[in-house]
Amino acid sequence: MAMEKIWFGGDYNPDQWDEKTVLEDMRLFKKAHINLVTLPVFSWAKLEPREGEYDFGWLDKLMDLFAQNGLGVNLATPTVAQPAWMSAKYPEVLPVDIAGRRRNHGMRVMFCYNSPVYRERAAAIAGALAKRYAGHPALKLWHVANEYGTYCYCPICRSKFILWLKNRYGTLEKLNERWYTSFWGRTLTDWEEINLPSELNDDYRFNPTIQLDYMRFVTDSTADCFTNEYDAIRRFSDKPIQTNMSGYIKKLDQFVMAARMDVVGWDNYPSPLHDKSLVALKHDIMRGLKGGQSFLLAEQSPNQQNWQPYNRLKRPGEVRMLTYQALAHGADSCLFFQLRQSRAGQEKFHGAVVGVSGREDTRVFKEMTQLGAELEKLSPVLPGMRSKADVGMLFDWNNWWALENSSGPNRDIDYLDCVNQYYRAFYEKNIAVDVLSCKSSFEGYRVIVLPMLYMFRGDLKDRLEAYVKGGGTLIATAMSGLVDENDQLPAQDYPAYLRDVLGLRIEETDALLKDRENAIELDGKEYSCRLVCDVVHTEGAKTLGRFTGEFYAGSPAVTLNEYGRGRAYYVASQPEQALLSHLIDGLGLKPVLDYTGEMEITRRENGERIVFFALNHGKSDAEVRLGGGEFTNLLTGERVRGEATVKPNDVGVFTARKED
């Protein structure tokens, strides 16, 4: 679902402003040339100040004022928070915390998902709003809510999901089976005996599968109440609707959220600690929610946050870096939080496209200026553009969420610093991934990798084993294919799932002490490795690696097996960068194009054109080679050839017609 163009602005809170400055916004916007603007999302108590009482005067006003100022609206259903009328008629919309207790009105996202009530309330908030405004010339796109991801333990959700568990198991009995109640004595002999798990019987601890069943049912629950409001608003409006997920994505499974919406958008805010691999990994994530489509940058800082421990100022040129990273791995859309700075509240030290002083001659608002003058330039070309890649990422929420619950072997393993490891090692190479779901296809890819990939669902083995077959090269690391669906194991050798294609068994599994390595001797040069480190037999691998320490001493490490016309590799460690940097170089894969110093590259592609992004981000020029035909700058309007020099913290956006 293509954009029509580039969006640039973000979120905007003009009920909080006086009329005088909301026009003189409008002049700022304008400069400054942004072109969308979110709202209402906070104002449900403004929009509807009684039950069943609509508001809508004010909204009016702005929408025409923003249509006159040629500006869109991404129109946002206010139903993060609800109005405090409806949580003292209806307390039962207020959730229950892990501890049992129930919350009082306030916090944002402050409601429970299943309630009846909130989601009547929300589903007639969404639907008149979509009535009135449907055919408005401002609005652009539809904006539900914001930032889902509260967990709820209330008498009404412990309800829906016994509904839930019914559904998915059917009886009681496969109930007890897939969940090995047999285990402590967890038997049950009636539904009505099924708890949430919470600190009440700390089962969100010591029963894994009663976990993850419940992370599972959470998602379900709030894509539900995502579609409750979709629906509404589709009754009205054929507008693109999305949710803006939250930069923190462990909470939802958003391979289901993401089924549900026309095009996904996300929040970033790396942390100044985060590896720029971790930044570009979680764009690609997004980008493959919905099989390679292109996303929206939903929300960004203009300049530091408020709530990280140290709101370190960005430098300049940073905000344009990371917009253009975005863009590079498929965003179609650079919007912020914030665009004018509240005076009050939480957020009044967030950075702002415009302070509270109002001021145009500020840093940030030059940035701002300049950034949205140049994606103008990239707006008749970029948006819809998807990206190709021969190496393919599986990444899957229930696999996260089960690994990190389960009791052994390693606390400190984490599973999204695994998949970013073995993501770097080709980032740093500029070799294209896609993230793929477990569901995806593996057609057209070279590699497959398996980052910790713990748990098994469906078909996976035996696709993955046809894909090796059929001669494409698999990557595993430890803590892959141990587990099922409701993370039992099989009566069998580790790893179950995966012994035939790697060839090898594992007989244990060492836990290595926080702060200690072992080593691995691979190709007369020896590496770190920390974590866990697999005791492993080869049943037809070919040893490539060993561990130089520990009792197991000079066992394999590294493996290669040859699989029909395939081949599969296992890593028994969670090894140091350069191991895996060289394992990659055995492959066979280019880069997007020939490069020196320290760039990022990325290719986006059309029917018509291609674009090369060519991000510099060392401290001195560096070289991309564009290759054969010429090429545009379209930030510059340069026609290259051959090569194209970048200088330090800057950005090339190359393009040419296909046919060249």
Contents of the next structure:
Amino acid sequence: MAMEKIWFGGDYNPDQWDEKTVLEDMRLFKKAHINLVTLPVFSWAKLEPREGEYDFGWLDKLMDLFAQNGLGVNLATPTVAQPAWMSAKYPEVLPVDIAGRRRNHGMRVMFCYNSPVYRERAAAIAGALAKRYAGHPALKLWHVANEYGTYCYCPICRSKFILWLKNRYGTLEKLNERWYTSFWGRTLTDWEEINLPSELNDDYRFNPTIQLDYMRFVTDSTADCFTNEYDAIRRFSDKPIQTNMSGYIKKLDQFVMAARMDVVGWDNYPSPLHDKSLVALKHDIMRGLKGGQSFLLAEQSPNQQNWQPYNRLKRPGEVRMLTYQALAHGADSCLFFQLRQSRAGQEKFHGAVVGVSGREDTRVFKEMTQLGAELEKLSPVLPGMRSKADVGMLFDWNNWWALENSSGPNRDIDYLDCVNQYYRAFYEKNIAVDVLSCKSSFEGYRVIVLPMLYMFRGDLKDRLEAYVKGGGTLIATAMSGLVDENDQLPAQDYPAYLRDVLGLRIEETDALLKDRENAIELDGKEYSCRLVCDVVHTEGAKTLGRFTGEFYAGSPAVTLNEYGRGRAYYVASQPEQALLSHLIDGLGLKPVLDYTGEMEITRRENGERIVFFALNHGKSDAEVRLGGGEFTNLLTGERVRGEATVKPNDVGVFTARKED
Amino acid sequence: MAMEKIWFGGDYNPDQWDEKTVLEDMRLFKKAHINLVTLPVFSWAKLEPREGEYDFGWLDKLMDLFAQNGLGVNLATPTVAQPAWMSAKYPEVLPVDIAGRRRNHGMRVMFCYNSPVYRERAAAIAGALAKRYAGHPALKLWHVANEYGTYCYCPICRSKFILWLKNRYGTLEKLNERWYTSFWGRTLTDWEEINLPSELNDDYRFNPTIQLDYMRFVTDSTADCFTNEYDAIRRFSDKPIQTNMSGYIKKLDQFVMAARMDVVGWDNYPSPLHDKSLVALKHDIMRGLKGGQSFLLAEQSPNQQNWQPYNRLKRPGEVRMLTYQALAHGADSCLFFQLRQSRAGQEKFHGAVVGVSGREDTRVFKEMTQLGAELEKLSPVLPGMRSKADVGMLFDWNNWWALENSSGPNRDIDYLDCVNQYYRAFYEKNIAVDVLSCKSSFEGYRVIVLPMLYMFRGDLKDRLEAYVKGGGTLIATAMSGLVDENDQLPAQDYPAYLRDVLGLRIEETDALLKDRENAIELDGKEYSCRLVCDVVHTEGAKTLGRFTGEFYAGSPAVTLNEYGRGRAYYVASQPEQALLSHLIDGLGLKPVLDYTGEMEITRRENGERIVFFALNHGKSDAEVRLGGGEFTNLLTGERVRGEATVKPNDVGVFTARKED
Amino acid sequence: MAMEKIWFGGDYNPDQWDEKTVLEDMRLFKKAHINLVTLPVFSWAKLEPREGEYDFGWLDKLMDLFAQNGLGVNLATPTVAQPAWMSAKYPEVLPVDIAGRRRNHGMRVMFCYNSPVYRERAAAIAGALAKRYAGHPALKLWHVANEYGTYCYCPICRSKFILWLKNRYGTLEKLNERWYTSFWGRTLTDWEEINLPSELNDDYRFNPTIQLDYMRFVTDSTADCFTNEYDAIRRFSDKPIQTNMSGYIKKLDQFVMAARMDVVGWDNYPSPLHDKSLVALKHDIMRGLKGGQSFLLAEQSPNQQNWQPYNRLKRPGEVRMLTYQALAHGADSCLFFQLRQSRAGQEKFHGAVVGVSGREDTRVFKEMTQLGAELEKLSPVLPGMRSKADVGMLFDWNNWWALENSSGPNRDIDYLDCVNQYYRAFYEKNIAVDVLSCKSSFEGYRVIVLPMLYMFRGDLKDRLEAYVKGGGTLIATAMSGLVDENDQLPAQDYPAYLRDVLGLRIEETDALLKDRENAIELDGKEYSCRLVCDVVHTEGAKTLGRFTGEFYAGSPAVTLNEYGRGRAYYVASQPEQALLSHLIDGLGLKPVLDYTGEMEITRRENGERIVFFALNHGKSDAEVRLGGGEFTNLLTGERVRGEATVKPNDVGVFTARKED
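Based on the form predicted alone presented above, generate the structure block for the form predicted in complex with another copy of the chain.
Starting with the chain above, the whole complex follows.
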């Protein structure tokens, strides 16, 4: 479901303002080229002040006003925050926390996602909204709830978890076997003996198999909670339906969530301390959730946030560069939290397009206006365009959970950090990467990377072996290929799922103490490494690099196995970035385009056109070689042949018709 | 209510000792010039062993013994620790904590300050004590409970909070508006939907408006709890009534508390790591609570504490210097915790005048004896004397709460730290400062300072503008003048409440990352600054200093606005101490007296006499210029004209009759 | 009860494996010289799948199989983890945690040790196992439960605690006096007013006397819980009965626990960051628990653990050296967790003799095999041998609790750290040390050391004085001899219990701020010291060393008192290691043997033979002088006279017949 244009706008809360201010906003939004508003995210109590009694009058007026002003609406179901009367009348709507405490009303996203009452009332209001506004000219998009992510431990959830387990395992015997309950004497003799893994039993920390299934269950329940509203809306409206996910949070498997949505929405709030590659990776993950489909940047901030510890102002031009980075990696929209600043409440110091002063002569408003004007130039070309990559990188929430729940060998193991390290090695060379799930096809990829893919599920082993046999290149890392979907080690040599394709076995794995390092000698240079070091015995693989320290000095640290027509690399530790950079140089991959300087370059395309993005993150002019044919810089309108120059802190968006 | 003399003595627990020891104490106290004992703070169970049955016999004997030995009594109601039988019989007396857990009996200050049973029993015993001892010759002063500060989350408190809100706001509509419940969908449709802000809803962290009102409510309730006993005592006795407050704790608005007391009492336990200016500031805050009235130093330690992480011994002479500092800043007493060391319990390692050994040849006992003798010399002159200052500094608990509850822009914002920084700039020049509330008159002050006065309540804006127009000088800082009493930003430019008087507006505020700095160039020198930097547009103000770094380099960092006949300075960041010192030099203020060396100098006076305190904190002799007339050094009896020398670690107390 | 041989083997969980694997294990265990398996530690649910219905069939088969394969069994009662059905049926079996929350089923060691239902079911299965297997040829040893250490706060425990107090104190008056309830108004008027010290009253942190008795009560209750099973087993079997204790954990007084066991068992999991002396100390503590009786090393890891933050592999030879260190210090066995690695669960990455791969060509398996072969050579000689020491060091759990519960003077006071520092001073000179309880006889010891023996119980004062009068040497440290068994300071000079023997009094104790130091000048050299510094007045003692800093510079820091025919040293601070080393040099003590290099040397013996252990921890060859007579190196069979050489990372075990 491609968007009809690049949406530019974001969260708007007119119920916090008087009519005069709303009218003034219409003028300001037009001036800033804003074309979409998201609302009414937090207005359930206003829309349904008493159970079953709806008050849509104020929203009708707004919808009409938006339509008159050429504004589209990303219509939100207000279900992220149930009305206080609901919590008072039906306390079972409130979640029980991991400490076993029933919450009382407060915050937001504070409901039990399995509560029948919540589900019923949420479907009712979602349906009522859909029925009322399905045909409204302003309606462009649906937005369900907001940033799901609660974990509930109430009796209803426990009952549903037991049902979910019955459905998954069938018999208690099977459950006992898959949960390996013989360890620590946890054998179950009745389904009713099952408890949720919480602080009341410490299973959330000390029973990785139960915790893993509970996290799957919460994901499935949350997805059902979304679908509950999706279905209610779809009865009346055929517009795309999404929910905005909180970045790539660990709590919910976003592959499962995304499968329920028409289009992926996500909120991008990078820390100023993070490397640009991390933001790029997040975008690529989001693009990967639906197999490369372009996504909705549902929120970013036009300036500082309020909830980070230190809320640095975004620097001049920073929002523009972040926005182009999003578009470059697959976004078809650019929505902001928020259009007008709240005068009070927890987020009153959060950046906004229009501040409490209402001024239009601010740095932020002027930057937004420029950006809005530019996006109008890209809008006819970009939406729905996809990208192609030679490199596929596996990313898996189940693996994330299992790896980090696991006790040992090193508590500083950090899945995202490892994924980002490998990603960054490609990113810094402008070699495009697709993020894949464990079920994705590997066809067409020259290299598949498995950063710490500890858990192997389904037929992944067979498919990876077939991929390499068929000529593909595999890169695997320490802590990969060890356990099955229930976090069980097969009674085999490590790594059971990769031993054949890698041509080696691991006898034991050393954990380096806090902040200690070992080193790897590779092609005549020494690189530091950290976290863990495998003691590897090659069984057919060739040793490329060796550890230089500890009792296993001289043993293999980087290996290469010729397997069928392909090759499989293994990196038996977590090396410094430079080693990965060097390793990748040997793979024969090409950047998206040749270039000079510190550029971030991507390519998007559809059947007819190509678009290249070239973001100059450096401090001096840089050049990009566009190759044959004539390109148009969509931002300037200039025609370009061959090389194009991009200024520092600037971007070039070059398009050409495909030559086929 | 001035004290009849300088009280010297403190907490005494004769119920922990046998009769012989108590008699020995009479001898020791006399030797040390002790003239007041505080008791029976923790004896409720001993005084009322069963509900309604009082046993005053043992106390009668003690009161008589004290009177015979010339000891006054600071008679305490024992209500800080209800008897165990009360908690067992009336569990509702026990508080519910922020985690929602009903406490069981233990600790101290562990009762619900709103409990009707507690209130009734507390008033009963306070009244019984007052009735019995009102006419006793030993009675000098009343001491209610001890260091209030519990927060309770029980159903009774919730009901009372709802009543308090009804009383404050009248209607739910008004409450919804003032709590800005449209944000995050918190609209209330019934008063019974209101919950206390606790861990069960996280409103204590994420709902600044509710939390603010709850803190006000706890203050009012605690003040009522005090008044409950105050009224019971006053029926029978006209002696001054106070309670000792825990330093200047954040939890309770001590302006509200102090309004209920006849005289302010407080406990001074400085950390050895703190600067002397912080202790001086605390004294000045306490003096400011009742508009300059002298206060009771209700507790300090004669030596180390036990409950700090590292309980350093007080150095030789340190207690004496701390005591003179208290007197210099407005104390009329000098009470200690404790006169005789406990042999067991949580505080057995706390310093005491007499240790468990009962010795009188100790360093501590000898220092106390010297101090007691000295205080007798000051006693006829000092009590009730007041001070005068050219500088007023606003200090406000509501502001403290709101500022630090606020999310963003920088979590390291620390109200006290900022107040202390400005205070210290004056302190280091021995320019006297009065601490004022938001309601204090500004008449007679040449300079008013507003360190991070984020919240403006009542008519403060108008009064400040009038003050400057009339010729006053105002100094305001970053994070000031932003919100109203409900933590709401007016729909105006920042800072809404100071924009006019400062002649500027703030477009946005940058938060510096942890431990990062920017710098300000002012009068040819560069000073570091931290925390936040405002991007300021002057609107009439003159730019004195400019930021040197970040994208707003060159923009105003220190400004001066001529407003009416006065001047208003703005400091748009938190600069290093030296900048403030330099800024103050331009204000034309004078020290209390001219002096050399590292001296702390204050002046107290009444209609007839002046007293100068000169504490030498340096390592060599220092001089103070007393000006015309003849002075007497009260400690040595020497007559002094012109300059007087004070030795290191020593103090001079110089008095003269007023010349008018 | 001496073991019949050196047991070599450990935890085995055949219920996690199929029959074929178990048969393969028989072959592997034989190859590795394994002679004992511990089981079925976690199999309660398998042995008693429904209440009262036992299924011993599978265990019968295993027991027979072990017997056929020459394997002894350390037969475990499975009571560390009650079956899920028991928690479901009898929720009172589950403990209430310190936060007041009833746990639900999970983890292990998660039962109330006072639960009547638990006790009844535990005794029943223990008795059933004993009855069934008492005569089985494989049975060698009993193992009750596993690593006790839960603290429970349930109503049953509260009732039992009240009974325990009635029994200890007789009357409430006595209890009020011993708990010093006059402090902070805690007077009790009814036994039912007593609560457990928990987070609900903060007494666990702020009421040291209650907390102390509660910790004693938990120890007694846990010991009773052990005895409950002990008695059930003893009815049928006369084999030794033990439980494995978690190192020297603070929670349980292991002198009390050990008194109930036939032989002490403990689990040794040293951190790679700890000094070797700490491991040696722990062994010596364990040997001291039953007055020098040899103990069972119940668990150590054949390789890395999984539950440490950073699970370093054990280096080649490291397990062997740790094993010889254990034997050198009094172990008669060497058991491992675990023989075969679990395929899943919390500890799947824990080291094992046989990994999931089942390989026998691993480093670990080969090292274990070598060790097993060696131990067979020592086995005829070593079991039951004891050691002799000139130095006795007091170690006391009650003291540990009281010292660290105490508020002040310095929160960094760390009992174990101080004990280890003094121990290490002797250890580094290879001077043997016995760890003694407060009730141990001091006869035969030339030196008695009291590191931070804060609490004096029973007749310790009299016995120590008699010891020194009779010619003994005492070394006492700061923070010693201060309080009685209820943490009460006598109304006397500090340190009440040591003043006479030390010939001094302490006027006050300075706490150094975090990371600050003072120094001591002793015999012309300056040594740093930390934590606390006493201000000492000698009363007969001679001053050996003096503080060099702070206001008490020049006052005594190290003193020596001639007392009767003996001498008593006092060290008034916590000095650097070198000072202690120097001090000890003056005591005229001898190492076990003369030696060169970095050796750890101990001696064990029985009526007939002597064994010397010499472990070379250095990096080059070292020599040990065995003295007269001919010795045999048990590991190599070589005969040695005079000097013997030990290689780096190697050990010599030299034996000779006694010459009497």
